[in-house]
Every structure is written in C-alpha cells, then in structure tokens.
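Below, in structure tokens: the form predicted alone, a single chain.
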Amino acid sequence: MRLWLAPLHGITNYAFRNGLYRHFGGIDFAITPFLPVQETSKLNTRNWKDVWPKNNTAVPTIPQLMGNKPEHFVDTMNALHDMYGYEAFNWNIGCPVAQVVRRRRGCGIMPDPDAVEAVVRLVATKTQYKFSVKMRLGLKQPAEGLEILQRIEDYPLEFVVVHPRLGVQMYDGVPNLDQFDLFYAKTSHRIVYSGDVFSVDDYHTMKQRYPQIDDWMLGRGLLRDPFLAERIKGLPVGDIRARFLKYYQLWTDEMLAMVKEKSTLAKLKELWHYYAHLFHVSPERLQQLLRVNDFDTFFGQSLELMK
C-alpha cells in the first residue's frame, strides 16, 4: 500500500506539507500543486519556491505541471531537472476550476485527445523523465477519458491518477465507480485512485472492490482528518486533541512568520471548513467562527472548538 498526498491548489504548499509530515505519519509520496509550463525564455523560476529541494526533504515529491503546449512541457521539465534535479513529473488534466478549463488547461483539454497525446508523445520522445497524468473521467462525458486512455496506452507513463468524477461535477455528487470500472479495465498503466476516501471504512470498501490497486491518493479526506493515513495503515494515533493542537499552534506560528495576520487568518478559515469535521463542529458554530475577522479572536475561539 502506498498513500499519496493529493495536490490541492492554494492549500497543500510546502509549508502545509512539511507541517503535516512533521506531526502525522502514513504518507509515502506527494504531488505538488501545479506549476504553469512556459517556454524557456519566459519561465518565472522565482515562483518555484514550492519545489525547492530544501523545502521537500521529508517525503518523495513530484512537481505537477499545468498547460497544453508540448514544447513548453519539455522546456519546463528540463529547467526543473537542471536546477533542482527532478526526474519525475505529473501533468494535471483534471482540474475542474472554470478559469482553468476556459484556457484549455486541466479538465479543459480532455475533450481534445489529440492535444493530450501530443504532449505525452513529445515528452516520451524528447526526454527520459518519468511522466504521469492526473485526470478525471472527462470534462462533460466519460467517453473523453476513455479515448484519452486509449491514446496514451502505449506510452511509457509511470502511472495514471484517476478521480472518478466529471469536471462539470466539480466535487458534487459521488464518484462514478461503475465508470471507473471501465477505466480500470481499459488501461495497463498503474492506477492511483483519487476521490472521496474520507475514512478507514471508505478505504477498505474501495480496496475490497479494487484489490489490485496499491496506490491511494488522499486529499480532502486528509484535510478533514490529518490522522487518516495513520488510521488506514493501522498506526496508533494516541491523543488526537493533544497531537492536533501541537500541530495547529506550530503551523500557525510558522505561517505568521511567513505572511501577515490577514493572510494567515484567511488560510485558517479555509482549513476550518475541513477541521470542523474532526471536532464535530456544527455548521452553525462553524459559520459563527468564520464570521470572526480579528486574528486573535479567531484563533482563541478555534482553540475552544477543540476541547
């Protein structure tokens, strides 16, 4: 069993990842939130702090890339290899966010299998890097994803991450496992399953249905319960409140050292949409907390919710 930390843009940056690894166990690999690909002359390496090797020492980490021009992938991957030594990369063709889709990136490229194959083909022929794809069933219909799987079947991909929803669903509804069955049967590539593993029971249910899958990606489930990877692996979690409190206080201190209180408060509000589940906070009480705009007051009230 290999457990992966999912890339959640705006959340799972290196500061978050390292705080998670420092205080909780069970994660074996991670994929970073995406970096946009560019031609060599336009690469903005000043924004690559998230993939600096010194910021990624705890768990093997793969940079994720976003784009649609094959040559830009080769240029960006070469730069990441030459500057930082990376030899493995992941391509995001699953992001469902509207502004991404409109630019034919993320899920927006899935209706164009020729464009998808063009990127995979050039990377395979022009580089020796390990390359993988993170995808959904499609943007609007599963036929898009099935066609892509057929197109990329003969290329030497390291693995394919599949989230069993359509892009137009965002995160609504439930994963379409019947359609995922067809995807799983369609490809010989190693599959990393991603989607709605929120509990140990969820994992065991999925593992029983797909016993040959050894790679499982945790995203929102790990935000809701930072102990989830430990629970799945049968590791002792001990005193949940004491461990989480230590993590929460240290992570907040580190954020305040990096950015201002306003930015830290915004990040904490985003995370409390998930943490509320761990501490059984009612929707009404959560909304009361989220309306607080003073950092010290918010932090104090959030500590009360952990008791």
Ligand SMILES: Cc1cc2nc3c(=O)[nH]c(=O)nc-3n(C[C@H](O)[C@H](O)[C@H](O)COP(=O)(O)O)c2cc1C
The other form holds:
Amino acid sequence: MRLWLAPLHGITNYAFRNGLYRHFGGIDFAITPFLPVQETSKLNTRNWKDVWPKNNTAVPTIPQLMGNKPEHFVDTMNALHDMYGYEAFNWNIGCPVAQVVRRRRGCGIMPDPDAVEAVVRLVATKTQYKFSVKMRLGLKQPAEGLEILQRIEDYPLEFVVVHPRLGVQMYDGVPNLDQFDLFYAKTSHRIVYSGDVFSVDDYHTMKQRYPQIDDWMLGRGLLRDPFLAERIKGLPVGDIRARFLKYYQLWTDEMLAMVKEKSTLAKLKELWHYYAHLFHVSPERLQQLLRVNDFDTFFGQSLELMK
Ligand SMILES: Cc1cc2nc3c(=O)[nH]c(=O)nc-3n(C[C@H](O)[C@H](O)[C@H](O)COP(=O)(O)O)c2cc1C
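Next up, can you give the form predicted in complex with the ligand of this protein, since the form predicted alone came first?
Once more the chain from above appears, this time first in line as the rest of the complex follows.
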C-alpha cells in the first residue's frame, strides 16, 4: 500500500510538507499544489521554490501542473527537468474553483475531451517524462470523466488520480462511489483514490470495496489528523498530544520566521477548522477561537484546546 499526500493549494506547500514529514510518518509520495504551465519565454520561475529539490528531499514528490495548451506543458516540463531533474509530472484537471474553471483550466477542461487528449498526446509524443492526471468525475456530469478515461486509455500514463465528485459539487456531499465503480471498471490505468478518507475505518471500508487499489491519497483527513497515515499503516502513534504540540509549536515558529504574524494567524485559523476534529472542539468553541485577532491570544487559546 502506498499513501500519498494530496495537493492542497494554499496549504501543503513545501514548508508545510516538510513540517509534516519531520513529525509524522506514513506518507510515501506527494503531489505539489499546482503550478501554471507557460511557454518557455514567459515562465515565471520565481514561484518555483515549492519544487526546488532541496525543499523536497524527504518524500518523492511530483510537481503538479495546470493549464490547457499542449505546448505549454512540454515547455514547462522541459524547464523543470532541465533545472531540477524532475521526470514525472501530474496534470490537474479537477480544480473546481470558479476562476480556474472559467479559464478552461482544472475541472473546466473536463467537458472538452479533445483538449484533454491533445495535451496527453503531445506529452506522450514529445517527451519521455512520466505523466499522470488528477481528475474529478466531471465538471457537470460523470459522462465527461468517462469520455476522458476512454480517450486517455491507450496513452502511457503513470497513474490516474480520481476524486469522485463533480466539479459543481465542490466539496459538498460525499464521493459518488457508484459512479467511481464505473470509472474504475472503464480504465486499465493504475488508480490513485482521493476523497474523504478521514479515518482508519474509512480506509478499511474503501480497501474492502476496492482491494486492488494500492494507492490512497490523504488530504483533509491528514489535516484533521496528522497521525492518519501512521494509523492506517498500523504504526504506534504514542502520545498524540505531546507529539502534536511539538509539531504545532515548531511549525508556527517556522511560519513566523517566514511570513508576518498576520499571515501566520490566518493560516492557523484555516488549519484549526481541521485540528478541531483531532481535539474534539465544539463548533461554538471553534467560532470563539476564530474570532480572536491577536496572535498571542489566539496561540495561547489554541494551546488550551489541546488539553
Ligand atoms: C483547500 C484545498 C486545496 C486543494 N488544492 C488542490 C490542488 O492544488 N490540486 C489538486 O489536484 N487538488 C487539490 N485539492 C483537492 C485534493 O487534492 C483532494 O483531491 C480532495 O480534497 C479530496 O480528498 P480529501 O477528502 O482527502 O481531502 C484541494 C482541496 C482542498 C480542500
């Protein structure tokens, strides 16, 4: 079994990933949050800190790309290969955010199987890199995803990550496993499953339903419970509070060293939506915490919630 850290844009940047790996085990591979593809002359490499090799030594990591122009993929992949040695890339065709979809990127490209195939074809014919896609069921209907699976079936993809929701659903409801069954039956590509694995029980339920899937991606589940990968692998987790506290304090210090207090506070507030699960914090108490706008008060109160 291989456990993957999901790309979570705005959260799982290299600093976050490294903090996670330093303190918690169980993750075997990671995909970065997406980078836009561009033609060579317009590539903005200043934003590529996230994929610098020295920032990605702990766990094999695949850069994720977003875009819709086939040549831009080839240019960007060549640059990432030549500058940093990357040989595997993932394409995000699942992002449901409105501004992204409007520009026919992310999930916005799913209703256009010709455009999807054009990228996969050019990458396969013009490069030697390993290529994978990360998709949803579709933007508006599962027929879109099924058509894409058919189009990409004969290309040499490394794997296909499926998050079984529609783009228009965003993160509402639950993954549609009946539709995922159809997807799974339709493709011979290796599948990486992504979606709502929040506990060891969730993992076992899914593994029972899909015994042949060996690649499981953890996103929000790992934010809610950073011990989740260890637990799934049956590793002893020890003193959860003490281990989490050490992680939390060090990671907050690192954030403060990199960005202003205000940004660190905003990030901690975002994360506490997840950590509230680990420490069984009631919605009312969480709201109370999130209303605090002074960093030191917030940090002090958050430590109290871990007791
Ligand atoms: C805040 C947030 C940011 C995300 N950013 C990305 C991204 O950059 N690329 C991507 O392919 N998926 C992204 N996703 C989707 C996740 O990788 C994952 O597929 C999805 O959250 C379902 O898995 P989970 O239930 O384990 O979180 C994001 C999800 C969230 C909640």
